[in-house]
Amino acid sequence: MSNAYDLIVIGSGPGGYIAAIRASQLGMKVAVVEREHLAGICSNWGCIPTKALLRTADVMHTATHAKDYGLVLEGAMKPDIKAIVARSRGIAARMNNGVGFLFKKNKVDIIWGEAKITKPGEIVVGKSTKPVVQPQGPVPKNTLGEGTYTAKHIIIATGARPRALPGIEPDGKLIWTYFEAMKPEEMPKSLLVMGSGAIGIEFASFYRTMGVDVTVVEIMKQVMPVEDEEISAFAKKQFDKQGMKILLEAKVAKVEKGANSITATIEKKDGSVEKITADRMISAVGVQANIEGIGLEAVGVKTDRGFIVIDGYGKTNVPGIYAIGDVAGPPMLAHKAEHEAVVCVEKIAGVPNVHATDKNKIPGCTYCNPQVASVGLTEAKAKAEGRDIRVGRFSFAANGKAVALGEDQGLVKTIFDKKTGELIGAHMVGAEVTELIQGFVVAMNLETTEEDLMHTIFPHPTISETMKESVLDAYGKVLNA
């Protein structure tokens, strides 16, 4: 097998494997270098297996409220953590195998090991320092040997890993990252979560639904700090009702470890100090890009604040070297990586009319209970930009489908440019809003105005009707509130 390729992708996560497949479709000879497992963090330890856990939490939540639906469940319901974890890990394995099948189908070669760029157009692959987990079933012929490989184009898609705060480093036993939180050997009775971003609040939601006493510590003034303030406040009220304890504008200053518990010293904005003891702690203070050891310094690839600097097409400052996904900066989302992958490869291939990635139109989703989803500007950011805006709101409590589902706690908020009628932001909290947000994303990409949305017929009864009603509310035309 020749060691020369048109494109080599370093990393097989959502960005990497999509880039490889799209390049193969466009007639390129492609290889992917992977040091650990196909499909990356998202499918193995992030997006997919966490949703499996949260699905269990959804079923648990519904079952414990069976009486509200006129059903009687006999006997106590309790989680079987070993079975829950086994289901989640099985789903992760299935996704891993699926990427192997796609590589076979699209004639993408796999090079197992760790890659280092030695010069533009060349990489050296050494033995992996991670345990290699090869997929089961038919996969392409693997290039297992260490060696030198060449390619006209190299895409870096090495992703990110959990960030650790000095003095509060995860140890895998008492202080967890999302890796350990996803596969506990037993269910803790109490849990402290440091950070209320998507990762932190999703795990807090899962464990609280499983009956764990959960405390969340957030240094910012609101949970899920990147979300619209009003949506965040609505979500917090629901978390409070569920018995979750949330400390805002507070930080974990110190953690003392016991034999089977931790005691955290919490410093609050008002200067007071609180000590909290919990069985386990999750460190969810963000992630950092995997930029080390891949030869960036040697070839002069520019980085900034720990991320590779790229343009809207994934190009770095070094010709022939590109970067996509988490390693290239926020938002740290799988679907952002996938989109960047397609844009980057199509630009390389000379596909006409390729548009640069517009980060203002990338939706964000948090799969807690209630779910949170958003796209575009928050109300605060729109005002900070000096935009003259109209804001519409509609409550799930006035939506027939939500009421029938027993999911009437939700809110949709839309933000329009008052002069042009352009939809510039949409923010949602409530049941299945992670599925609904795409309607607003499509509308923004099509440069839809409020008039277009008002004349769109939404099916009844659906929760999606809240979307139209929020638009109507922004223009004083709301019908069901």
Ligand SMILES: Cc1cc2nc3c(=O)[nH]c(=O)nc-3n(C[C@H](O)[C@H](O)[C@H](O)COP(=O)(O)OP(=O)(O)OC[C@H]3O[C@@H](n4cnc5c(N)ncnc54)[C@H](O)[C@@H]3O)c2cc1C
Given for the second form:
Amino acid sequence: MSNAYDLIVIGSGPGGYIAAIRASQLGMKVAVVEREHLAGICSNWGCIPTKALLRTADVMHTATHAKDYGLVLEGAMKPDIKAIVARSRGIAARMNNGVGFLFKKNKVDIIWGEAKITKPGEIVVGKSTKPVVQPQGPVPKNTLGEGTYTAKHIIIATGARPRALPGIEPDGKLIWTYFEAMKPEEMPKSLLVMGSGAIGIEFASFYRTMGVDVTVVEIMKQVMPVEDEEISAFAKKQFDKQGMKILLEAKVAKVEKGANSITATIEKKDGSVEKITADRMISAVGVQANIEGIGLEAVGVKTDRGFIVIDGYGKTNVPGIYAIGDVAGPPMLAHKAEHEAVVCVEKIAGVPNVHATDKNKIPGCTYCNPQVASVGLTEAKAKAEGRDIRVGRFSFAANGKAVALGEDQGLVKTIFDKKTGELIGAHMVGAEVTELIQGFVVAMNLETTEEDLMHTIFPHPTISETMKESVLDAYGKVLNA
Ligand SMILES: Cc1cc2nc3c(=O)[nH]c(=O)nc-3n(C[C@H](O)[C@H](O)[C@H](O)COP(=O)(O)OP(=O)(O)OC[C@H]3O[C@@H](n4cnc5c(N)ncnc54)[C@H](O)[C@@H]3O)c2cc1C
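Switch over from the form predicted alone to the form predicted in complex with the ligand, please.
To see the whole picture, the full complex is given below, headed by that same chain.
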């Protein structure tokens, strides 16, 4: 078989595998080099297995509140961590196999191993530095291995890995990254989570619901620092009520390891110091891009602050070399990687009217309890940009469906440009907001104004009605509050 391709993609995460499929659909001869597992971090160690764990937490939460729904649940319910992890790992494996099936269907070749670009248009694949997890079931017959391959175009989609703070490096036993947090052998009694971004707070939420004594330490003045301040404060109140201990404007300065526990020294903004002992600690201080060892220096691909520099179409400064997904910078989200993949490949193929990725319209979702979802500018950012704005709010407490579901703790906040009426930001906290936010994403993509939204009929009874009421509130027309 010839080693020459139209496109070779390095990495089979949501960026890489979507790029390969779209390229194949557009008639290119495509291969993907993967060193570990099909479907990348997202399906194996990120988005999907965490959502499986959080689903268990949802069921546990609902079951422990059975009485509120008029149900008598006899006997104590307790988590079986081995079964919970087995379910989550099984779902991850199913996703991984699914990508194998899609590659077969779309005639995408898999090259197993570690890829390095040696010159524009050439990749050398060496022995993998990671244990390869072959998918079960239908994989392309023509899987390839070590060797030299050529391609007219190369897309780098090598993703990211956990960031470590010097002196507080994860050891996989007492200090976990998301890898160990995803498959604990036993449930810790107490847990310290360093960092309250999406990854940290999702694990904090899962373990707290499982009955673990959870402390979250966040250096910024709010949990989930990228979210709107009001939404973060609302979510924090719920976490407080659930018994999560949250220290804001506080820093883990030192960690001492015991035989089966850690003791962290926490420095607070007011100068006080607190020592916290916990069975385990999760380091969730962000991720860093996998830019090393892939030949970027040899071919002169530009990086900035640890990420590959690209334009809105994934092009690097070197002709024929592109980058997408986590390796090409924030937001580090699977749907951003997938969108960049399609934009990049369609641009390469010369598809007409391809739009550059607009980072202002990428939604962000956090699946803690309560869920948080947003798109566009926060109130603080809109003000910092000097925008004249109108802000609307609506509480779940005044929504019939939310009350009927027993989920009346939530808030929707919408931000409009006062001059044009354009929706420039939407922020939500509460049940199922990660499903609802897409309504506002579509609206923003269509450059919708308040008038369009007010003329839109939302079904009753649904939690989505809070979205319309928030818009009405921004214009002094709210009906149910
Ligand atoms: C715990 C957790 C939860 C998350 N939850 C969400 C969520 O709910 N929603 C969301 O949108 N995002 C979530 N994310 C982020 C999401 O997983 C990433 O944004 C996404 O996986 C990025 O996709 P990617 O294709 O850029 O890279 P990755 O998914 O990281 O894939 C990169 C692939 O490249 C391979 N690779 C790397 N170097 C080489 C090489 N030299 N040769 C060959 N192969 C190589 C790797 O093995 C890997 O398979 C989560 C992440 C984590 C860690």
